[in-house]
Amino acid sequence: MNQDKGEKYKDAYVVDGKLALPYQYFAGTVGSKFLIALRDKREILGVRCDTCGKVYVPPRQVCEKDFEDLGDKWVMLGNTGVVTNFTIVHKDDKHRPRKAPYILAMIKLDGADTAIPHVLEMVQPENVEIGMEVKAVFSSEPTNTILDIDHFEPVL
């Protein structure tokens, strides 16, 4: 950077670079019991409301109408659900779980009130419906994330 930039840097040497920052994220003890089931057993759990009734996959700790605690209310869900909602990711990011083009569809689980967004697989985009019965199908090696379901793809 030019350091006669006036006003703004004179009494500052500014040097131009990238900066990496490594992090770790806590899942918190919710997150984390949802990852580990499905890492270790290959379970899809979620956690019930008991004021409301409603069924939070992913699970979260507080409930967003009754702000019951659901830390420790938990049922298990199958790996079968609909497609709600889809869209075709286009653009490639290094932080994205697969290259474009593939499909992002918002998933509701069999017995859940939410729906997860994931990976769908295995139909190609015009085929795609709202409402299309979908199955997890797991990752063949764990990988201590939501992609330990490495996709969804319809059920047949």
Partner chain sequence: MSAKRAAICAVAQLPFEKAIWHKRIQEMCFDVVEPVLEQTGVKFCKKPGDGGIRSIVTVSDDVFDARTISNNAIQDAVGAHNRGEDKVAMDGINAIAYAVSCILSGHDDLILLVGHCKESQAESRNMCTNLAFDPFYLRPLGLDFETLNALQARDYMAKSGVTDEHLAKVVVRSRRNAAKNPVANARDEVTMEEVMNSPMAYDPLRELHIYPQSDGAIAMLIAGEDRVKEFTGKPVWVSGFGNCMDSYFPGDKDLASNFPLKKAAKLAYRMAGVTDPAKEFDFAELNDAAAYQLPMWAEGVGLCADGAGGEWIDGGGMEKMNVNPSGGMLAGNPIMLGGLARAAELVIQLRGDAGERQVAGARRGVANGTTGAAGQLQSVLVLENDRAGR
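After the form predicted on its own, can we look at the form predicted in complex with the partner chain?
Only a single chain is listed, so you will not see partners or other molecules.
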């Protein structure tokens, strides 16, 4: 690492390091079903709380409002939805899924009450609009994460 050291710090040493830990995350029983359906059937599943009626995606075991068990309350969601919010990412960083600039959008899938973030492509940044109809484009290679949807793009 290069530092502007000057005389006072001429012997100061900064050691390069890395925090790296191969790791296995259990996806949970609910998450496993979601990820497998996404990967093998290209279906996007949510769960519905019978108490408050809210349809959650990504799915989860328990409604945070009602503590209702949602583990077997599956509903099939559409592969289409609308943009509810977006930002244009102008800065590159290693954890980001695309080279900048790209569009990170919040998308409410048809049949869901919550939105999911995803990359929006095939539209110029200046033409993105809240309320725009978009569809999921699935990845050709499995990732076992939400990136089994490669991106969303406008419905033409």
